[in-house]
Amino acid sequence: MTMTNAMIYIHIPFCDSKCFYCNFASGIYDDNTKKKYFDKLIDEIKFNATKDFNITSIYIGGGTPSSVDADFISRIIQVIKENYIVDKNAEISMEANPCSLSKEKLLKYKQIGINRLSIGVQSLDDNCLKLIGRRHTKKEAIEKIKLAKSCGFENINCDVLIGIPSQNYRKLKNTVKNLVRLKVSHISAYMLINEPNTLLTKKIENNEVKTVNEDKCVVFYDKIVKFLHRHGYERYEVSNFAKDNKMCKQNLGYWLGTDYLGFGLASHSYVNGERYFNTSNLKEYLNSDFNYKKHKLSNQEKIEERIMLGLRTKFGVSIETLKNLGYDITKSKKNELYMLKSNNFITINDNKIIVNKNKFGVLNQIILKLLP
């Protein structure tokens, strides 16, 4: 019997200093929170428990899973192997800032068989970095990659910002350049978006800092696309670049539609076309008995995710799937698939939709064209 492949994200709340720019669901708190919040983290993935599922991917996301003490990470790990089927080539990803790693944490992180590391790196510009509330600097980033690689990591992936306010194509240049000489595997390049409510989005409007043009930003963008293709890194979703194949599983699992189980303060799970939704609220979540907000998509809401997914990766959608779901993108948007192929916008191979590279800058207008 084939088990269905599923993933699973585990949510730290928690961080050191809260970057100026960030509205995730994390934030400062005392050792007795951080205890109580494992206890009942552990109290969840148990309730959870299912062998029904091929775990082919762990994410621990935050907040800053680095910042808390390693003995923590590795319970968690424990528990899911205890408590689910989790594939004997599973990639285990956990996301870390500089300032919290050590050798002593490294060494623990890859006994415990953590095998991917996504370093919140941002920039490389140490103006940059304190226009944004980031604790590390470049010298520090750069002493902590080669320390990862020293102690086994050989993916790692390290997150670049694209329109920190005094940022120049120079010192996002500068940035990418040393990653690549340090020869990291992924790259993920983000546009800075300014949400409401956080500490920089106050400082713009107070016209404390100056944000970057956002046509400059885009140019900043495709030149960056350019340099890293050159230097080995395939784009294969519009902000994500791997070197010798080592993509995101989780991260592509999310694209292209694989189940997931969520389990942490505002964590989502996506399960058989249903999605489950956690409490955001801190003192809720450590008082709940684990009953979820739930929503089943429609089939409408299935083909757009499909779409809007699908076209932001290099695999693009697949026709078929679309068909199953009772839309007939071939009869239905003939003139725009049409349109958008003669045009070298899209691709069509092998029954899937696919944005051409080159076009990934105008994939919300594609995407429009294509949706029921």
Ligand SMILES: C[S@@+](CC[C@H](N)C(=O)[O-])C[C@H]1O[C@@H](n2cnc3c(N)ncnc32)[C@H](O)[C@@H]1O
Second form
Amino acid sequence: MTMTNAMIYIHIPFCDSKCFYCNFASGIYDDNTKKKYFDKLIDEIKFNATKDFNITSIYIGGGTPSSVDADFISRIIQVIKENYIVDKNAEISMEANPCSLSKEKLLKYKQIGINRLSIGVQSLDDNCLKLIGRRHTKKEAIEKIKLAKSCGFENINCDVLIGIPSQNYRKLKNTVKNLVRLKVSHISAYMLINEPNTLLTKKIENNEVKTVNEDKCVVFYDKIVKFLHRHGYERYEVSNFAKDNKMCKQNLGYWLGTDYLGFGLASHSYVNGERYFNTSNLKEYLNSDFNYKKHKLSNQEKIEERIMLGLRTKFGVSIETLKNLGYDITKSKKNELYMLKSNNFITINDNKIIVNKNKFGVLNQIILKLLP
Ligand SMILES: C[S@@+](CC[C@H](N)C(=O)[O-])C[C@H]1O[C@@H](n2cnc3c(N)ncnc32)[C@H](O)[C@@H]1O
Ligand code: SF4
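Return the structure block for the form predicted together with the ligand; the form predicted alone was the one displayed.
In what comes next, the whole complex appears, and the chain from above leads the way.
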């Protein structure tokens, strides 16, 4: 019998400081709260124990997992391995902030099986970093990437933000150029979103900082895509670029519909077409008996998700999968598909609809045309 593949996501809601733009479920807490949280997280991982899945990827995200004692992370991985079947080739990723990485921690991560690091670099321009409340400098970020490499990490992602106040194309290109020089295997380039209730949004509203014009950001993005392409980084998803095929298994899994189990504050799971939600209130989580809110996806919702997520990737959406969900897109959207194909917006290959890479800028419009 072949086992279904699945992935595990672990949320660590702790940071050493709160960046001005971020509204993720994360904050600054004392050691006692951290200890209680990890005890609860371990309870939750054990509570859901199952040997029904082959776990192909584990992703420890946050917040900032590197900000806590490495022994906490070690314990989490150990408990997962004791309670689930983890594939011997599983990707085990962890998010890190340059400020909290040290040689000692990195060697420990390596020893416990973490084989992919995702480092929040955001920018390699000191003024940009300051304006968004990052505590590290360009120098520190570069040093920590080099340190991670010297500790044996070959698979390193760096997050980069586009549209940081004061950013221009020269600053952005310099950031990406430095990362290319450092030969990181993966770059995630996100458009900065001005989230509600963040200090950055308040500063913008009070005219303390100026946003970068949206049209300019689109131009920056197009240029960066070309720059990365010239240097061997393939855009395999709207915001993600990989060298030597080092795509992030976990993110690909989300986009392509693999089941996943999420543990920790504000996490959610997707198993057998059903979504399970954890609370995003820390007090509630610490007292939780893991009685998750549930939502069974309707066929319509499944179809919409497949289209919206699949089209974000270079793998596209499978016509067969949609048919199995009751949506014969080749019949229902015959004219739209013909129009999109003949105008070079999409390719239909191997029974898959794939958005052409130079058309990701109009992805939303393409999706709207193809939704049932
Ligand atoms: C959990 S953090 C990464 C690790 C670590 N906490 C750090 O920041 O160094 C995930 C990533 O989400 C992105 N992000 C957070 N807030 C964002 C926003 N408002 N707009 C766009 N990207 C954002 C950042 O690039 C950040 O690195
Ligand atoms: S961007 Fe990362 S370090 Fe900054 S507040 Fe958000 S999770 Fe924490």
